[in-house]
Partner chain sequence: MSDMESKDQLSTRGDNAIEIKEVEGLSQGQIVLRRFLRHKGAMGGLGVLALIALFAFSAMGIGPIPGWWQYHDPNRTHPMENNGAPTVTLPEWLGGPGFSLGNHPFGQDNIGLDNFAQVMSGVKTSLLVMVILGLTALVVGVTIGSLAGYFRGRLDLWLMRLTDLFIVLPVIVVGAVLGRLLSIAGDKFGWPREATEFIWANMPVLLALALGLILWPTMARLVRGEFLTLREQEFVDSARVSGASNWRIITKHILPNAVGVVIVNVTLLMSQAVVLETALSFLGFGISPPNVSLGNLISVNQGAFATRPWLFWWPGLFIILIALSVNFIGDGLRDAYDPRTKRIPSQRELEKATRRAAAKIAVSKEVEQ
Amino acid sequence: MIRFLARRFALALGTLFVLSVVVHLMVDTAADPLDDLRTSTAPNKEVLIASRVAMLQLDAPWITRYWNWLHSFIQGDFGIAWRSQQKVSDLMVGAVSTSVSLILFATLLALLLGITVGIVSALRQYTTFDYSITFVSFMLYSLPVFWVAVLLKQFLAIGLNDFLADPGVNWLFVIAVAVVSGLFWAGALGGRARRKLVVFGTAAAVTLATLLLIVWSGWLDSPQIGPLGLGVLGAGTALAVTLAFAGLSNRRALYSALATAAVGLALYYPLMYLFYYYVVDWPLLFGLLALAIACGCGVGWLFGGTDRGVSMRGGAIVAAVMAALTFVDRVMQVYPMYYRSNAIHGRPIATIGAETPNLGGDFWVQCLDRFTHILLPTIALVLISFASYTRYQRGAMLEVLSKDYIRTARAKGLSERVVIVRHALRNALMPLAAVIPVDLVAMIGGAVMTETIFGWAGMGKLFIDSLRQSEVAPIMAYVMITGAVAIIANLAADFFYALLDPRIRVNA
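May I have the structure of the chain above on its own, in the form predicted on its own?
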């Protein structure tokens, strides 16, 4: 193991060194820091040019400039953005946090949706549902992100803000959403024609009733989940998690999931008291989330019997969902105050920037503001990533389902849920274990356009601005950070493979 890590570390250092030489030479050759001064009409033009040449050492050989940068970089000094006279390290701290918050949230959401839909599509191979998902996936994958961003700004920002100003029922839109929902669930659940018809009617009716209730009840003016919604969603999550991982016949797993949901509901008002009257920050919230997951594991352990692992896993998932719903409910409660704020002007869905200038407000108002700004760029990234993850997962699942050990598991009389969840899914996730870490790096590069369009001061926008202004130091910092992340991602992919498949050993 030590020899393997040492070899990979040495290879990583060599790769980064070659990368730095090539990129620095390319940027130094292409960039012209004197471009603005060459066309200047200032009377002291020659003095300004000489001053900048001396400051940037443009009269020295390229290798001298590269060596000076490398010497500073090794010592932890990323240099200075000479136009703004700011340290690159200060610029990178804010840019990295902005990009990570956007990319991490979008990737997690795309993974959850892509893997789920990909599995269902594989199980419904060669059906209308499968063909529809394939068509939608290829269509989304081929869409340019800048065009998607423009459509999102038009329909999910301008259009939605106009709708929120005067909510009303658009019957064509509501009926279309209800029909699409019915078709989706009928195709996903499958079965005979009669069952599909029942599922379609039920899903369409529930969707239609929900949309009408949201508009007619005034929920859009003061949205919240509340204890009733939390109880319903918690019970539904408990049933869904138990059905997926244990089966409803496993009473201990079902009772542990329901008990965890009940505990989360019982803690609703104490947590609201804490959120209202005490100072809350992210470390406290993450601590409460860890405590909730630990409590869910504890409840699963108490109810688990001989198969405690399944019950503990279900309890942990339900506890995490209940904690997330409680947090979302508290954020939603500040929406009326946020909507009436002078800084918002009745347009809550933002189209540019990562936050509203001069907004003020407490922690919860800032969280809601952050969400309204991250909504559109997240959707743009999710739409593209969802398509690729769906195709990867569908192909991997179909390949696994054709294996001999799957046929053996079915021949032994195991239920289809056990065959899919415990035997097929783990092996079907192996290709994604190699794709996801590398795709994270690609999304950092892909977010260049997304951040530029939506005005996010992240890594991508910093890179573009530095290119336009011929600033070498920020560009090199961006390249070195993304290069290091790419190398770490490849190493992580190797370990994920070994984690999912015990036959793979590091020494191999």
The other form holds:
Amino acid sequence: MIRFLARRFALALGTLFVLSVVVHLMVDTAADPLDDLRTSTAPNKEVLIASRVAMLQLDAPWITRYWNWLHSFIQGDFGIAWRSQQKVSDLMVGAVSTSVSLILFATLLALLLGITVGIVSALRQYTTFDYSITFVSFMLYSLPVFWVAVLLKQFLAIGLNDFLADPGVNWLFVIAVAVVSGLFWAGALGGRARRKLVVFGTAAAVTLATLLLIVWSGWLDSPQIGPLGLGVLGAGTALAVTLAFAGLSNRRALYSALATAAVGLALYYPLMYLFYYYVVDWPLLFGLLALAIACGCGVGWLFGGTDRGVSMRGGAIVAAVMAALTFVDRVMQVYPMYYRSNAIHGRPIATIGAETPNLGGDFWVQCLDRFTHILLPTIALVLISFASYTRYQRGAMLEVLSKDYIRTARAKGLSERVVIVRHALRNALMPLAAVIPVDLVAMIGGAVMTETIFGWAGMGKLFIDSLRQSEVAPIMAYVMITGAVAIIANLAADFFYALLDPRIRVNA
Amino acid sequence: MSDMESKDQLSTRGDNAIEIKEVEGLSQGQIVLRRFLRHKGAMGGLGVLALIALFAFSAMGIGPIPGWWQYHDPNRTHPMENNGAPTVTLPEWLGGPGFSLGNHPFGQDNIGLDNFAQVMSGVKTSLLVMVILGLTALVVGVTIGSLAGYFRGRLDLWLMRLTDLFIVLPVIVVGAVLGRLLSIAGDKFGWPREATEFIWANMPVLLALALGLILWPTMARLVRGEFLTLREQEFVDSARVSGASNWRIITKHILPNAVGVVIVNVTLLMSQAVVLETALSFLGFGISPPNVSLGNLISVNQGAFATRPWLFWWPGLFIILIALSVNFIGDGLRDAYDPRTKRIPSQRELEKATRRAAAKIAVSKEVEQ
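May I ask for the structure of the form predicted in complex with the partner chain now, the form predicted on its own having been displayed?
Full assembly next; the chain just shown is listed first.
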């Protein structure tokens, strides 16, 4: 194992070195630092050109410039971006954190949605539902991200802001959403025609009622979840989690999930007092989340029984959901204040940048501001990557479902839920160990298109701007960081896969 | 004939029996072709793609042959008509005044360029880039993959390290650098005017070649994998024993068996190529005026969305249609080449078959009585 890792590590270093040579040569050739001076009309044009040539050593052969770059890079100096005279390492720190904050959430959301839909689509293979999902995912897969982004900016943002300023019911839209939701649930839950009809009716009616209630009750002016909403959503989550992972007949799991939801509800007011009296920051919130998950596990453990793990897992999931809902509720409470703020001008959904400059306000206002800015780029990113995850997971699930051990599991009389959740799902999720690390690299590399269009100063935008400005140093830093992370991620993917799947030989 | 027997007869016509009967006496190629022709999505995609290509090339002409559209030069400005709005009118049965194209069916932009000519030229560019990029990646990928897979050993090691090198960086990053390289090379190195003009005139072709040279690694990996399995088969051994050269074994014996993987991958690469080229042109590192690209059109016109949305809808629509068609064709090809694909009759077909069988049994019973 150690020998295997050492060999891969040496190869990785070699690849990185060759990469630096090739990319430096390419970027150095593609950069034209004199382009603005060549067409300039300044009287001292020749002097300016000569001074820039001297500054960037443009008269020296390429290898000299590369050697200088390599020399300072090995000493940990990324150099400076010569046009703005800023240190590249300073630029990188900001850019990486911006990119990660933009893409982490979008990737997680796309993974969750894509995997769920892919699995359901595989379970309903060759039904109208499956064909529709296939068509929609092909459609999304073919969408150019820049087109979607411009559309979101010019269409959705303006429409949404107008709507928030003067909420009214657009019947065509509301009924269309209700029908689509009904069709989705009827297709996803499947069954005989009669059952489908009932599911369709229920889902469409619930969607319609929820939408109308949201618009008519004035919820949009001061949105909140509140203790009532928290109770309903918590109980719903508890039921859903138990139904999927343990089955309702497992009473201990059901009671532990419900009890966790109840504890979360009981802690609502104490937490609101805590948020009111203490200055909150991210470490405290993550600490509270960890505490909540620990409590959920604890509740599951207390209910005990022979299958403690299942109850504990259910409790932990419910606790995490309750914590997230409480957080969302607290952020929602500042919305009226945020909406009336002078920096917002009554147009809360932002189309450009990562935050409103000079907004001020406390932690919660900042959170809400981040949310209104991240909304559109996240939609663009999720729409695009959702499609490939769905296709991927559908394929993996179908592959597993045709295996002999699934037939065996069915033949020995296990319930369909156990066959799918315990035997099929776990094995169908395994290939993701090879995909997720590689996708997370894209996170460091930044979403070049999305960042450029929405004006997020992330890694992708840094790269594009530097290329336009003919600045070699930031591009090299970008390439080295992305390359190193990509190599590590591929290594990690191989490693995890070998760890999860004993059939793969590591030392091969 | 008893009830039991007829039931038995039905069950022996299980899924495998149907499958085998259907492909009786057909060659592998015929089976694949038949499966492909039966794939509704792929056929739809093929139809749409053919229509788009026919429409765009016949409208704008190929090379020296002029097309049927009145304006051959997409970069010519025209006097503003109808305030730049599309002049195409709906046919009567759709509630319009009768179908007619008018002078500018897709409208005009703010300096009076004909949007129809621009979009059609853009479609031509996209299709051209798609084909050239696919061919380049095909040639490079198959060559490297088959050499690595067939000869293994040291050659394999080095070729695969080369592949790793290309996979490490996001395609769009390398693409942007190459695109920029193409567009500034003439100015920077002070090349003669003819060279610069040649680059600008052939920008789509050159960009497609450059992008093809960075998109081949997935193809090379897949082909190598196929070769590694196929080279151990008996038919390769027998070819070698009867004195066939390496070249002959690769091209005549192994490659035809790997053709499924190659074709499917090329198709998927092509759909990727359409989106990649438009994205690069949108960023300004791909095809730029006077050459027309759909991505560049969207980039130029994104500010005019509120006043002239048609400048934004038409190019976008064609990008999506092309990419979607190619994706569906790729899906159909994958299903056609995959030996595990089974044709599953729909619920209605099954019910119909059951009813027919039941009727048959009833008839035979009557006859017996």
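Residue numbers count along the first chain shown, from 1. Rigid core (definition): largest C-alpha set, two forms, superposition within 1.5 Å. Note that this is a predicted model, so its numbers are computed, not measured.
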After fitting the core, how far does the CA of Asp59 move between the two forms, in Å? 2.6
